[in-house]
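The data below hold one chain only, encoded as structure tokens and taken in the form predicted on its own.
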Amino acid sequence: MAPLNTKKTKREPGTTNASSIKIPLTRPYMNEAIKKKVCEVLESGYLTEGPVTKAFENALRDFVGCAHAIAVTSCTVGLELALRALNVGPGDEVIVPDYTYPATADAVAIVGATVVLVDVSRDSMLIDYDSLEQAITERTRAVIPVSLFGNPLDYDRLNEMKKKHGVYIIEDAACSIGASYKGVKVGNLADISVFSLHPRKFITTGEGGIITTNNPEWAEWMLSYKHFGLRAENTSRLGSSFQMVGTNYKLSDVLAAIGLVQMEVIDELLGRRREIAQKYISLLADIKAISLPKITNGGTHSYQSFCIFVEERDEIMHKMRASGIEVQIGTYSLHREPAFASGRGCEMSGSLSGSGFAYSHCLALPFYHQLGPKDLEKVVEQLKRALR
């Protein structure tokens, strides 16, 4: 694998001062080949979406094994595009797990549909399938389950519900490039899947997202919409025309260059992440005060993040940050946030107790390719001290 960069990413709000951080939460994979590729794009003078973005889309498509991959400016707008392609809007309901980053529900609200929040499993933090099925109504058009932190979903169960109730499955696969279920990669299992390319993701373009699907009509519509509604045709006007009102969600060649070079070593990067995860699991095995989230049966985790469950999570988090170890909450319990209060285009189904547990107990440990054995031992040692 090429040499790794040691630059730190922008940290999440509420973390300790940068000068006190000895082991950060994450670092992106950067090397000289990436810098060279970006410089090639800059020197070419072609900075908008072009051949490099297309090459990046093709690399991700081939890796996943799907028919279509479409790069966009973020995972959030990717989810929005997916909903619009399926004609989801006002009067429709879309079911979303309560324990997720707000972007999952934001996309639903942006297209004017009603967000229906359901609980997650206390063991895995993935959507609770019984709660999901109970929340389906005649107004339900789609479900957006989240393959959280790189843990794949039970797609067999989801497909059963899809056939039974006639709903679409749009997967928020923000964290799950490289994860798989029964040998099939995430991105090739739902109607539409959307990955994030944010700096906390190990394949990153700084900001960006990528949509995958096997449906050519949806792919064509999304590709057109993100290009202002432009569609290639045999017309007298240079072979193209604007068939509908669209917008600009194009990902530039400058950003795509970063992801394209990372895709060249994606198997090595995944292998390294799983190696670090197994080392963590070994080091944590004798600590009774912590537990690990359950991995989906038949699933292969991509370990975008490495999370544990602990009591007194916030106290432990503050102690570890004070010792120079940057840790973070897992993600958010949406029903606690003012933006998703009931009656504001959002409904809640069930007790959401599993989501509440995850929000209060999930702790994300430092996790990136450059973590060495001594770093891991230091993280676990500080965790043990914080637990005392």
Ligand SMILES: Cc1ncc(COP(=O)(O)O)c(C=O)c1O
Given for the second form:
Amino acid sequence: MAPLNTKKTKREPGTTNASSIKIPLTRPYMNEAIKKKVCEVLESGYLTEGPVTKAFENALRDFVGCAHAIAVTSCTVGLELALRALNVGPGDEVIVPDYTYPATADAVAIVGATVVLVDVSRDSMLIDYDSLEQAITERTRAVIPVSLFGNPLDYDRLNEMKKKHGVYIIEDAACSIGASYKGVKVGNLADISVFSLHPRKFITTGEGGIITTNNPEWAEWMLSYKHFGLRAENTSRLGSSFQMVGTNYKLSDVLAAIGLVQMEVIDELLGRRREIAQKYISLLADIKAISLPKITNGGTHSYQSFCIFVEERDEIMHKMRASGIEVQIGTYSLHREPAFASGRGCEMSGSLSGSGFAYSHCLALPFYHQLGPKDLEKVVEQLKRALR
Ligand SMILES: Cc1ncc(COP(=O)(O)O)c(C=O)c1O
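Next block, the form predicted in complex with the ligand, ref. the form predicted on its own:
In what comes next, the whole complex appears, and the chain from above leads the way.
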């Protein structure tokens, strides 16, 4: 693997003071080949979406093993595009797990559909399949399950439900490039999947997202919509025409260059992440006060984040941050956020106690491929001290 850049990435709000961080939460993969590729694009004079973005889409498509990959400017707009391609809008309901990043539900609200929040399993933090099934009504058009932190979903269960109720499955795969289920990669398991390329994800373009599907009509529609509605057209004098109103969600070649070079080492990066996760698991094995989220049976985790459950999470988090170890909550319990309070285009279905548990107990530990054995020991040592 090429040499690594050790510069820190921008942190999320509410984290430790930059100067006091000894071990950050995350660091993107950066090397000379990436810088060279970005400079080549800058010097080419072609800065908008073009051949480099196409090559990046193709690399991701081949890695996932699906038929189509479409780059966009973020996972959030990718989810919006997926919902629009399936013609989901006002009057429709879309089921979303309560424990996720707000973007999952934002996309539903943006297309004018009703967000229906359901609980997650207390063991895995993934959508609770019984709660999901109970929330389905005649207005339900789609479900957006989230393969959170890189833990794949139970797609057998989701497909049974899809067959029974005739709903679409759009996977929020923001965190799960490289995860798989029974040997099939995430991105090739739902009707439409959307990955994030935010710097906390291990394949990143700074900001960006990528949509995958095996359905050619949806792919063509999404490609056109993100490109002002432009479509190849035999009867047009210019070979293409604006067939519908669209928008601009194109990913610049400058950004795609970063992801394209990272794709060359994706298997090595994944292997390294799994190695670090195993090391954490063995170092944490004798700590009775913590437990680990359950990995889906038949699934292979991609470890975008490494999370534990711990009592008094906030106190532990503050103590660890004070010692220079940047830890973070897992993600958000949407029904607690004012944006999703009931009655504003958002409904809650059943108890959300699993989500509440995750919101108060989940702690994300530093996790990036450059973490060495000494760093891991330091993190675990500080965790033990914080627990005393
Ligand atoms: C589960 C989930 N969905 C969606 C997003 C949004 O991704 P993006 O920043 O690419 O829009 C995130 C971002 O962290 C996420 O964790």
